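As structure tokens, one chain now follows by itself in the form predicted alone.
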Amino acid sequence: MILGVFDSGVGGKAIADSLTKDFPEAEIKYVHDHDHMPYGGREESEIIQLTEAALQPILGACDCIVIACNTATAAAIEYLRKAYPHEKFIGLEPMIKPAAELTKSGVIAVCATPYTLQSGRYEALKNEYANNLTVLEPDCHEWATMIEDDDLDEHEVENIIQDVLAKGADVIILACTHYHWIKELILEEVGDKAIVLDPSDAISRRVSELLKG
């Protein structure tokens, strides 16, 4: 079995590592586009172009391909499914449904890139699952670049997390795979005040479901 993983930068490595652990017999082909990240502030047409170009080395070579980037999923996955109908793509999207099921305060926070927050798919998820909730969308636009460049401002992250906690959030969604690398910092800041949802925790189950289908 060959599994492909794509992300704009280092975020997808967490997904690749998770798949390696859960599918030890599989070969993992991981590609990224560090030269053009972050994707979050780009136009949709540019994100589609960059994603398609970066995927070329693994198209036709994998049993399925994980688009391990919320931004690229929101912008490009429907185009990719139409352009490459014989490929099996799995995308990542903000975990609004599980957050809605878990919250007790009725307040959730979505940490995501600007493009993801502006996307039609994200709006549809909110309308379907969070219509009666307060959804906080803190400004995290610098996080991916800081993580990619290994130049993290921990105080900025801590201040944002403390702000959403102060506003009543009891579920925090990490809606960018880069943010996996600061999950421990966020968990330390959150303590027992909120649940932190990370998409890498569920991706192996989705791969199994797709391949069985």
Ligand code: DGL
Given for the second form:
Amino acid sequence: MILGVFDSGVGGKAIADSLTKDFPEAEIKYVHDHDHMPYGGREESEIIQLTEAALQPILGACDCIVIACNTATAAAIEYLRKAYPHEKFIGLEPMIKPAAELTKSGVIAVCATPYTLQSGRYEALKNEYANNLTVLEPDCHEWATMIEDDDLDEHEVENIIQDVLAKGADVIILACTHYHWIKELILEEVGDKAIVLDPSDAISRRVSELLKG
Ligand code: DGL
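Having seen the form predicted alone, could you give me the form predicted together with the named molecule?
Every chain and every other molecule in the complex is listed next, the one we just looked at coming first.
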């Protein structure tokens, strides 16, 4: 089995690692676009163009391709499914539905890139699952670049997490694959005050379902 993984940068590595662990027999073809990241502050048309260009080496070569980037999924997944109907794409989207099921306070926080937060797909998810919830969307626009460049301002992350906790969030969604790499820091900050949802924990099940069906 050959699994393709794409992200703008090192977020995809978290997803690729998780797939390697769960499918040790699979070959993972991981492509990224480090030179053009961050995608999260770009226009939709640019994100589509860059994603399509970065995918070229693995199109037609995989059993399925995980778009391991919330931003690229939000901007490009519909286009990709139409343009490449024979490919099996799996996108990553903010885990609003599980968060809505888990929250007791009725307040959830979505940590994501600016593009993801203003996308139509995200708006639709909120309308479907979070209508009766308070959804906090802290400003995380610097996080992906700090993580990609291994130049993390821990205080900035800690302040943002403390702020959403103070506002009552009891579920925090990591809705950018880069944030997997600061999950430990966030968990330390959160303690037992909130649940942290990370899509890399759920991706293997999605791959199994798609390849079975
Ligand atoms: N890893 C990407 C995501 O999941 C975002 C990083 C970027 O802004 O390029 O949204």
